[in-house]
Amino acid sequence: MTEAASRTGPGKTPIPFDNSYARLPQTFFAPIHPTPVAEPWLIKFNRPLAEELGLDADALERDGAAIFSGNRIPEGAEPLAMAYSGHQFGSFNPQLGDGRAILLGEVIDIHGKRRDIQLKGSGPTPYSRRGDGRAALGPVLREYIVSEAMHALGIPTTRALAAVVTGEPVQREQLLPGGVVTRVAASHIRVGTFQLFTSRGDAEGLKHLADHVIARHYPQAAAAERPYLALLEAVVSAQASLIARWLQVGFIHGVMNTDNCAVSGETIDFGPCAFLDEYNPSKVFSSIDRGGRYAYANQPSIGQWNLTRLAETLLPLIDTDEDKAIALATAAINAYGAAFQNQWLAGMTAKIGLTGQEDADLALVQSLLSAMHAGEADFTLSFRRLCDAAENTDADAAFLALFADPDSARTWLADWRARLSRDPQTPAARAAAMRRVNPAFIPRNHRIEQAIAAAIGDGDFSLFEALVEVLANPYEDQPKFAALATPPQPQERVLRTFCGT
């Protein structure tokens, strides 16, 4: 441990750590302490999350700059970098791991759930692969905004406990201010963690990992006739639900590599992520996704591809007869398609105000999306204005105004109203239900970029603060933030997003 990254000193923060991952064999991780920084200061502290975690929020507010920068290690922490492998854009890399993240430890929150607390951008680790282990301020702000917005949208996600400016520059294409984000997760175990042990031929380590994940995330699997098959089935179900919910809010992860696929079913790693403005199923923002592998509409199939890689690692645990193990795992993977489709369609029919289901509902949803694509209509505003139209036909005009060519949308409205006539809700109840699933606000790409530019260029965090505030209640109309709901002007469009490395 470095002298600067000290456990001692005034204002020592009591965090009730209980570090199960640090008790695993050392093949799972490398012990490493954060690298101290020069002049950290706390940008943002998520007090409600701290209280949910059972932490001393007052002490963290007081000493947060030192703790969340890695300069002070809280008592009971056992800092480590996790080892894992992964497929990156389809190519396998046997040695990845936390190159700029350090897990401080785990706590049991007030609901009895185990949660990781991790510093991201806190210095090099043995897995940094010649990287500096640091994060620029921009990606730190992006992760804080988007991860907290995803939580408020009701989507399983890692969360942000704090954001810190380090007082030191980092070198990317230019010198940028450095930052550290403190990330909270159900765990940081990935498909790539399983791939690590398979690639090493470490059968004992693989079993140890699978047992750990069952105990931590899917304890019901332990009682199954085939616990490791039940584990695979549970992860398949969680990923199908997660990706369906991404699509329902127009989210594009941007880099769905197997090392960015958490077995807990949470959204993890907000590097080149973005939200749709105008609806386009082929939309790609990530600067490194040149072939469109992780385009918006490709995410469900990539989810299944990632799960297949997980299934491959679990085969020896599912059954000693390889052919039988393959058959069982294949059936589990094949169940993903129906699970995703059911979750996606249930969410989409709720977005258009339906409570029951008819055979033609899928076609009704698809025809709306086709009209939105052809008309270059904004994804979020289309559904939000449809809420108003569900309550009052006078609001049809505002919905149609979103379409470059409203004729197909006008035809769709007629079909939709005919379908609503067979659904047993009052217009007011339907509109209210729709507003609970169709956000008024999302983390608009151009607003995030504006917030980052203001923070880096002028030290002005006011737009960052406004985004965090409004996105904490994304389903509520908030007139004072109305400008943050609007799509970008042509000159404001964000065409590319970037990883934070």
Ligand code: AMP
Given for the second form:
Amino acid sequence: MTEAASRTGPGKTPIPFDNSYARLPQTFFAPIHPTPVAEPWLIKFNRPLAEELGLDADALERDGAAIFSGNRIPEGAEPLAMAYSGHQFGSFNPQLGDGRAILLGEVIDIHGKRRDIQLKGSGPTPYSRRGDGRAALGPVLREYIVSEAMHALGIPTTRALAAVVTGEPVQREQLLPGGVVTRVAASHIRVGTFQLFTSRGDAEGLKHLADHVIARHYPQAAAAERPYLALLEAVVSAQASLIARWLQVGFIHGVMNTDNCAVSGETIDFGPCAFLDEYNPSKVFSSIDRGGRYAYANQPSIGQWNLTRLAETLLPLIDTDEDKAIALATAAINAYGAAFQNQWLAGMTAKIGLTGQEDADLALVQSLLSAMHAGEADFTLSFRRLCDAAENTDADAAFLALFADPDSARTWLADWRARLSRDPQTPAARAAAMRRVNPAFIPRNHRIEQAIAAAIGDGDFSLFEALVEVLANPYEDQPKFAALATPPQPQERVLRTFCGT
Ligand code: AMP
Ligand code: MG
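Please show me the structure of the same protein in the form predicted in complex with the named molecule, now that we have looked at it in the form predicted alone.
Zooming out: every chain and molecule, the one shown earlier first.
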């Protein structure tokens, strides 16, 4: 078959691109092709996602090693690296951009939504600075597992369409096999993308970007009296609810820099991310987060800090009178606290099986969390076993067994049952509803590390496959995967996670 024929397949291109970002001014990106790799091998292809995107899944599965490694550019792609700035751990860096990611283009999915298709680890770009533009296989597998798990948990997130090994080593602290992950996102536009235009003093570019984001993500803002204020309000609301969802599953992003904060409200950039095992609000895993800036319980306030940086960029678009713009933007940012708190509390009361809300429910939730913290109880298992206790007091013992000192948890159970008596649900219906919001399975850090070690050390992808499979249905008890639901043994505990860059 000729190259042209293999590109097009029988009657259609495998990826029907429609690239709106590539049509933006040249100041937004640098056109760049992926750098071919030696011997690509397709580890994983996400067929359901390909179908949701309206792609030719058969053609992609057949040619996936070439396409998802960047060795073959599918017809209609317009590869580019996006330009952006960002605050990293609080310090502004004007020159970031996609240093190891290349956007192939966009497609309209079967729901009519525009989605980016991007290769990550596909070679250097003009924004690579001193980096090699590559990704090690470990972080590729981690991103695949965790982003797909987040999706199945019902949390807005970028997705993983494919993972390949490149057949080429990358030099990190040691030589590691290289990989490429194909990331799908509503867009890759970040708070840091707005900051880029502000730092360049490019008012026209900024307005162009804001209009693009409104059209793409928040079209209802266009009809508002102040569209750019409405844009800010929409992003505030999306981030508030995203971060509330993170906390409800014990997720720690780990590197919530403004360049890792997507304006779409999706979770993006699964670097040193990790899930809580035992509940500890000040938990930090990331090796580079020495001050705990991105600790579990700091995430809500850091979200607001990031949004304040977005608001600063939008001021000139909100009103030509700076004082007025600041007053309006400040009100929008101040709305974040209540938006977050409402989302968080609604989710937490649902986790303990309540359908309505009473004033004292916040205290009830907090006293459970305090007992879990003091008792070093596993976050995920505590809530999952509470589902059983909602149905049957015989299950109390298994819940209490999670607590080092079960006395306060026992008191809490009595308070909880008193509250449940005023909530109009049958025990069976309540337990079922609770099992739909309290996962049995999360991507446990030690299992991810074990999956990566087996893949790199022995070329054994079976644990990776098992994790992807079980985490596709995290709210279902899957007895054959019971071992993947449990916390680490002391020697298995993961103490530190790494960016993997
Ligand atoms: P991250 O920590 O993944 O959010 O990356 C922060 C910045 O560093 C982004 O501009 C990345 O593109 C860049 N970067 C990270 N790793 C590499 C690498 N291996 N080569 C080139 N650029 C990189
Ligand atoms: Mg990033």
